[in-house]
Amino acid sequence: MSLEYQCPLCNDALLKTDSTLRCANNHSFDFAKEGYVNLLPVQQKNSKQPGDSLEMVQARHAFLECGFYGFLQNALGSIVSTLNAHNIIDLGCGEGFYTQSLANKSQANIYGVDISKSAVKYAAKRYSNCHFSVASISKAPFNDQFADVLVSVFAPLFEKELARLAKPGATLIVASPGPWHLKELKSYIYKNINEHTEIVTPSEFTQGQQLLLTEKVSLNFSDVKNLIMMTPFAWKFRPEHWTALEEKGEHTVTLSFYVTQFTKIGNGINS
């Protein structure tokens, strides 16, 4: 697989020599033994260990390996399999659950980017058919108009960066929470549960096809705990909530996702 990154310090091209990426200004970045490269400069960090913690990564990996989100993974792979792409970036790739599925459905170069070193390390150890890097998705280490396809699964959308990365005519695929995603679990901590709405079309893109995927699954306490730990509202669960969840045992939970395709405004994917 070819490899194309730009230096996060000076934006020059990075060339690979042995296990190091180096630019013309002699900025160098070594590959870790797991196969990923850390392209997150200190000045782009907002904490000592930005992104998901190891505990969150382990919880998400354990939950996803059970296959509960398999229908979302399959939907994303099916969409990508129809697209003629050379470079695909999974922005906010986490531990690579979706990234490696995209690689299995495409002949493109697949790049997974996440700010969490723990997540990227997990991904790189398991999936050798993708390029993984630790980097900020608000300032991704790629040239302008690099991507034929951008994928974002529950990750923040930085509109200017999406527009910069996408070629004219490129496809942006966004997976976001469906109307009543996890409503049963949210009822433990919120008096009123609001529906999730569709995401707003990013600037310089037009909206295309949208799918609404919904399934109800039966989860034991261990599964529920892992699911909560991988969500942003985990910190709102107090000891009494965990006790109530454990006492109930089996839980029926709604899993719901919007999968929306957008097209970068332009004259075509190769323009």
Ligand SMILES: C[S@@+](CC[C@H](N)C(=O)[O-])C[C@H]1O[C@@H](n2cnc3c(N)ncnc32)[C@H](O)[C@@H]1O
Given for the second form:
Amino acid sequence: MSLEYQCPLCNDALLKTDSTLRCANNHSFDFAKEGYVNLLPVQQKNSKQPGDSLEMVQARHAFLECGFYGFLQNALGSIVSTLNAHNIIDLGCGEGFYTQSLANKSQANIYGVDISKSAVKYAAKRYSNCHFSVASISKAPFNDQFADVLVSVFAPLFEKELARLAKPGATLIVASPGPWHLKELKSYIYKNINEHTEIVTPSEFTQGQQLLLTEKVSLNFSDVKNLIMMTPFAWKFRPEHWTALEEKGEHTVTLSFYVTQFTKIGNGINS
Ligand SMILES: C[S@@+](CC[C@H](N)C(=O)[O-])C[C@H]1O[C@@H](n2cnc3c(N)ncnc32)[C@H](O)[C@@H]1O
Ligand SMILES: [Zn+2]
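May I ask for the structure of the form predicted in complex with the named molecule now, the form predicted on its own having been displayed?
Now the complete complex, all chains and molecules, led by this one.
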């Protein structure tokens, strides 16, 4: 697998020798024993441990491993398998659940990038078929027009950076919550639940095919706990909500995702 990172300090190419990446200006970054590289300079860290915490990472891993989001994983894999790509970046890859499955569906070099060291460590330890790095996706460590395919699953979208990273004609695939995603769980903490809307087309892209995938699943308390702990609204659940959830035991929960494809404006391999 070829490796093409850009130095986060001076934007020069990083070359690999042994277990170090180094640029012409002698900035160097060591690979961790798990196989990932940390390309997040202190200047780009807005907290001591940016991104998802180890607790969230463990909850997400436990939940995803049960296969409840397998239908989303399969849909992403099917799309990627039809695209002729050289470089794919999974932006905000978490612990690599989708990243590694995309690597099984494509001949491309697959990069997973996340600002959470805990998440990337988890990913790199388990999956050797992708390149993982700790970095910010608001300033990702790749050259302009590096990617033929960009993937974003429930991760923040930085429009300018998406436009910079994508080759003309590249495909951006975004998975975002469908209209009533997790509505049964949200009803514990919100009086009125707002329907999720489709995401707005990022500038310099045009919208292509969109899927709306929805399934109702039956979850026990342990699954529900993991599912809530991996979401941004986990902190809204008070002890009384947890008690109510535990007493109910079995929960029917709506899982719903938009999977939207966008094409970078310009002529390229996928246009
Ligand atoms: C909801 S999680 C989704 C993780 C993964 N895509 C999945 O669906 O399993 C969002 C991820 O975005 C990461 N993230 C948030 N802000 C980021 C940034 N500026 N740069 C890189 N990753 C970021 C978090 O650390 C977290 O792992
Ligand atoms: Zn450098």
